[in-house]
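Given as structure tokens, the chain that follows is alone and in the form predicted alone.
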Amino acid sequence: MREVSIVGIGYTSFSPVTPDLSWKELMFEAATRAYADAGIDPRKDVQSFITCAEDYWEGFSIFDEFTPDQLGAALRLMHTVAGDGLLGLANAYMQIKTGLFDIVVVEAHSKISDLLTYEDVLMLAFDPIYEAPLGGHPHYLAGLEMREYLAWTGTTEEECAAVAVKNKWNALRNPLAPYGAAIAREDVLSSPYLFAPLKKLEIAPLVDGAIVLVLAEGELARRLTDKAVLLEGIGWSSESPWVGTRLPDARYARLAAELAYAQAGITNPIQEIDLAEVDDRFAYKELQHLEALGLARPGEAGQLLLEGAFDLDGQLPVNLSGGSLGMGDAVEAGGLQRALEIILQLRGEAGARQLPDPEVGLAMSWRGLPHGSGAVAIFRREA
């Protein structure tokens, strides 16, 4: 039973626009930092490279043909995962678990500011017969799901607004987060409805940036560094892409969590997990995901939030990084954003938002509209 650990992390700052940098330069910056952190030479030590990219976002096809140079992966095994960064992490986890490789690199990035037709590209993922012909901005679907979630659970608009307040305040402690703000619940509630009941301040703005993680087999990881973080379990799930056939219970998150919990030996997530980073690209999704993950009972996440349970000094701190609402929606890099914060916390490197002594953290991603796809990773600090 081979263990898998994170031995190196590298990342850029996150910014709404990066006109001075190409996507190759973003990836190179993150990769260089990750290799220095792990103390490795990618041209000698890394056996497999994974990039997480969707050709539609990049503007050209067969994306992995354009990534080896800046990752140090020329003439090496190079794989593309057309999905979120945690799905790429799962791929790397399996490659090491099988015994095929000992060191694997995972990269995810966003250069979404280069894309002038984000809404049009997103609409290509919608059902071409029943959904796409409706037209309009694709975020209307989030408004419909939020309305159904509120009615189904009894969650209120005030509780959803409190998610945006918490995460934007948290982002003020994170130097990587460009969307931190000292706002009050009234500011969110008075912001305009864009897709009722979804308001402007409850939608994560898009952002550019890149993250690279270096994974290694357990024994090798301990030889490389004294700050390795165990990846104890990872699971993923994809349900129907048609929102009309899905209940507002984020079943994809529940199924992915069940797989990850089983691998990590977690039987009581509320008591065993010290902090969580969950997808919040729409404010209501944080509450929906917490309930699906078993970190709150259905319909109770909003009230727990108001009581401070998910604050920095609460029972279960959630999205101390600022989440996507504070750091920005990094598209396919969103999952590695969530994982990055967990790793920094477990390594004691989270700065002003550092928890006293965290041992186990959960990172959860959702691929975004209109998908029913998500992934969950469990990290543990090395003893």
Contents of the next structure:
Amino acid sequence: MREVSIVGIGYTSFSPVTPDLSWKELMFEAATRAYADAGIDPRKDVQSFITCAEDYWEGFSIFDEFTPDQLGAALRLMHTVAGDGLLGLANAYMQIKTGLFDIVVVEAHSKISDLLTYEDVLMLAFDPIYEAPLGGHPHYLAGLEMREYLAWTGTTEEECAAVAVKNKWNALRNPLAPYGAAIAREDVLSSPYLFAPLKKLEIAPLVDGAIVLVLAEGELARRLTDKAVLLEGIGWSSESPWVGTRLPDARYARLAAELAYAQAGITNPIQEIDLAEVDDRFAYKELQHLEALGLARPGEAGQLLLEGAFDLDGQLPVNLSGGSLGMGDAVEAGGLQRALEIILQLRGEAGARQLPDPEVGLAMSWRGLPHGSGAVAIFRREA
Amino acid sequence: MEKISKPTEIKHQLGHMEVDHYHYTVGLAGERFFTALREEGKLLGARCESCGVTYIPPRIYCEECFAELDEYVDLGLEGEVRSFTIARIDRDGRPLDPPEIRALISFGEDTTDLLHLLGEVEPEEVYIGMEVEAVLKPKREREGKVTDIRYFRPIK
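Compare with the form predicted alone: the form predicted in complex with the partner chain:
So here's everything in the complex, that chain up top.
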């Protein structure tokens, strides 16, 4: 059976604004670093390129036609996934797994600071007939879901606030995370209720940045580098697009994880996974996602968090990168942000936040409001 | 790589992405829903007999079994609050005073829920399970839109 490995990673800094570089230049910078890391020439060695983007974030249409040149992909096979970076990774995984290609590149980025009307554009993702005409700030949907999640599971506002405290603290140890802060739970709890029970400090701020991953078939990967990281499984799922049809249990994450676990041969995720990076664009989502992924029993993630289980020295460190609360919400690059931390940890390159000896890591993404779609990837260090 | 290090030398150009003008088709189920709302002041759902689920807003398909649906049922104007949030800023980040109360309204166990607003109630009075009723615009002002429902208010 063919294996799939990550043989190169490249990324820019993550910053609230990037006034000096165009989005294409951000991609070029990340790609150049990834190809140097993998020791490959994109013009000769890469057989397929995949970008992940949404036209409305970019500010022009038919984004996919704008991508080849800055990736070294002109006149090569390439396509764009209109979704999160982990979906692009899933496409690359399949292209290698099937034997179609041996080296594939995946890119995702955010130049969201170019967008001056983010909230209005996010509102365009709401149903134009039944939801958008009701107006409002689009984040209200997170407030609605959070209240129901709390009611269902008995999770407390204090536990949700502790997610923001942990992730912003972790971000202080990550030079790539611009939103690190040493704050107390009281700071989060006393920040304004923007969409009660959701508070201001529980909402991830936006960020710019680009990430490129180079994937290779397992045997080839071992010849290319001694720091290959295996991508052992990847799953994805989409729930009903209707808010009123979904329950506050992130079923998309559970279904995506079931597929990824089956591919990776994981039967007891709590025992087998050493660290996880999960979507936390709204603080409560981290707890909801951990429960959906089977990394905590329903309603218990918040208590485990308060006990320190998800800290750097806990039994399952979660979002050591700082998550989106610490690194920033990088729109479609969110999933690759999560994956990047897992790969750095498994390569032993995570600096001040490096775990002693991690073997298996999980990265999970959520497409974001107002949707119920997500993806899960499982990575393993080469033995 | 050489980079721009002087902020005064950084340039950008303002643009406008034209996405303002669409003609959104409400479709077969939408036609039934909005006509009933405008003409009769009723809220219709589409029922799937085999799954026992009623969809509001109605659709012509069941998302569980993929059956085509053509049975419309009058759900009445009364429901209860499934969840709610108090929105204190508008889309431009400006404070809202009074705040908006946004809610998912449930019309029963086997019915999907409707996103809407609450009115004639103070934020601190709202609770999950609160019984509410739709307040419709007067018939002459109704346009066949979801905003023909002004909001839902507590049943006194």
